[in-house]
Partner chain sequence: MSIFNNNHTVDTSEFLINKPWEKEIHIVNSDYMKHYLYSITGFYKELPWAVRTSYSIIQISCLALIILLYILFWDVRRKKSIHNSYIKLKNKYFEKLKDICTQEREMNETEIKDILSINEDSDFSYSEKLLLIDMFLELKMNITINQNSIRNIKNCIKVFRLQEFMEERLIKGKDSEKLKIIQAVRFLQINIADSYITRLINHRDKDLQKAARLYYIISNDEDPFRYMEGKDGNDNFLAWDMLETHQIFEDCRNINKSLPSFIPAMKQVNNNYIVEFFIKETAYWGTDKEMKYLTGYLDSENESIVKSALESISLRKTKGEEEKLKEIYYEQPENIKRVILFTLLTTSPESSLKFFSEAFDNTSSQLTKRMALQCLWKAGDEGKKLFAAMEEKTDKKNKILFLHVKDSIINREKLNLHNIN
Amino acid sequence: MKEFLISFYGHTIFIYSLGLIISYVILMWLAEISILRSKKNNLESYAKDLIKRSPYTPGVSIVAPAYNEELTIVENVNSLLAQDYPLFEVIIVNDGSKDGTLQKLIENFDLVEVPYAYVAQLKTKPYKRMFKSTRPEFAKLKVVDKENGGTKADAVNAGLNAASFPYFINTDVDCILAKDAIFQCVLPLLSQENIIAVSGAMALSNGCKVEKGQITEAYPPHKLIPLFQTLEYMRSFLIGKMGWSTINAMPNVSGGYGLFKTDVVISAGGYSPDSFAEDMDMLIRMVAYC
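Please write out the structure of this chain alone, matching the form predicted alone.
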């Protein structure tokens, strides 16, 4: 009996490992097809020029919750505002921060409280007030102040209540976005219909040099654990998501960065405020709604 169990366990591990390796090889092959297909079909310079000049360019709201982020909030907001896209807004949701996050925003971006017709299409913890900048260069910035909801999902819902555009990007306020991040997500919308979500690739910035909210020099991290995290991000985004998307079967859009159709998210009931896996939860309910 003991020998049978040991043999069964060994064969099970072997079959599982073999299946895992084969699946990764297939996903790598599919990801390569996706990369070659995008290079063949997209003339980025032409598409960028078209998006900048077209009156039909879709507007995008960047929604970024902030809770106790006073050390990095100014640099992070500058990064979000630096997008090379003609029609967007940045909505920072101050989720009841107990430190100087809101005060830092007010001082550095010359924010003032403004009257705002806040319509709670999605239920959240109570909304307090809206801030906008008095300086033209920060006209795209909105700051929503609300009571703490305990989860990112509640803060994103409040941001959606204040969003003006048909698409929104769900991200974290400490994420550093490439200047063409919105453009890269909008690009698939031009060639295909009925897209409700687009995933973006993410990587760790550990080891990179960051100046004024932008990565100026890219280096891998030097410590062991961040190196393993970097490898896992590459497997997840560059192999996993790109591979599955080739056959239109991507299982999830990361909560760290992704573009979504605003009306579909709201119609599906928004993000579940009691969920700590709001990205998977939201996508499943969007697909069920559609």
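Form predicted alone done, so how does the form predicted together with the partner chain look?
Partners and other molecules omitted; one chain follows.
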């Protein structure tokens, strides 16, 4: 019996490992197809110029919930505002922070409370107030202050209620976006049919040199655990997501950075506030709605 159990265990591990390896080989192959396809893409400078000048360029709202982020909030909001895209807004949702997150925002961006007619298309924990900057250079910034909802989903829904544009980016306020992050996500949206969500690739910034909210020198993390996490991110974004997207079967757009069609998300009921895997849950409901 003992021998049988050990043998059974051994065979199970073997078959599982074999299946896993084969599935990754297939995904790598699919991801390669995706990379080759992307090489056929438009001339980047031509595409950027076209997007900058066209009256048809779609607007994008960046929605970033913040909960107790006083240490990094100012630098990261600056990074979000530095996007090289002609039509966008940044909506920071202060999800009932208990530290000085909101105060830091008010002080650094000269925010004042405005009488914003908040329309709750998606139900969330109570909205308190809206802040906007008195300085024209921060006109793209909106700060929504609400009661803590316990999950990121609730805060994103509140941000969506304040969004003005047909597309939005769901990101975290501790993410540093590349300057052309919106442009890179909008491009597939424009050049392919029936796209409702686009996933961006993410990596760890431990080890990178960051100045004024922008990465000036990119290096891998120096410690072992973040290095492994970097490896896992690479597997997930460059092999997993790219591979699945080649056959239009991407199961999840990361909650860290993804672009979505606003009306589809609202029509599908918004992010589920009781879910801790709101990104996957949302995508499945969006696909079901479409």
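Every value quoted in this text rests on a predicted model; they were computed, and no experiment measured them. Residue numbers count along the first chain shown, from 1. What we label the rigid core is the largest C-alpha set whose atoms superpose within 1.5 Å from one form to the other.
The rigid-core alignment places the CA of I284 less than 2 Å apart between these two forms.
On rigid-core superposition between these two forms, the C-alpha of I6 is found to move 2.6 angstrom.
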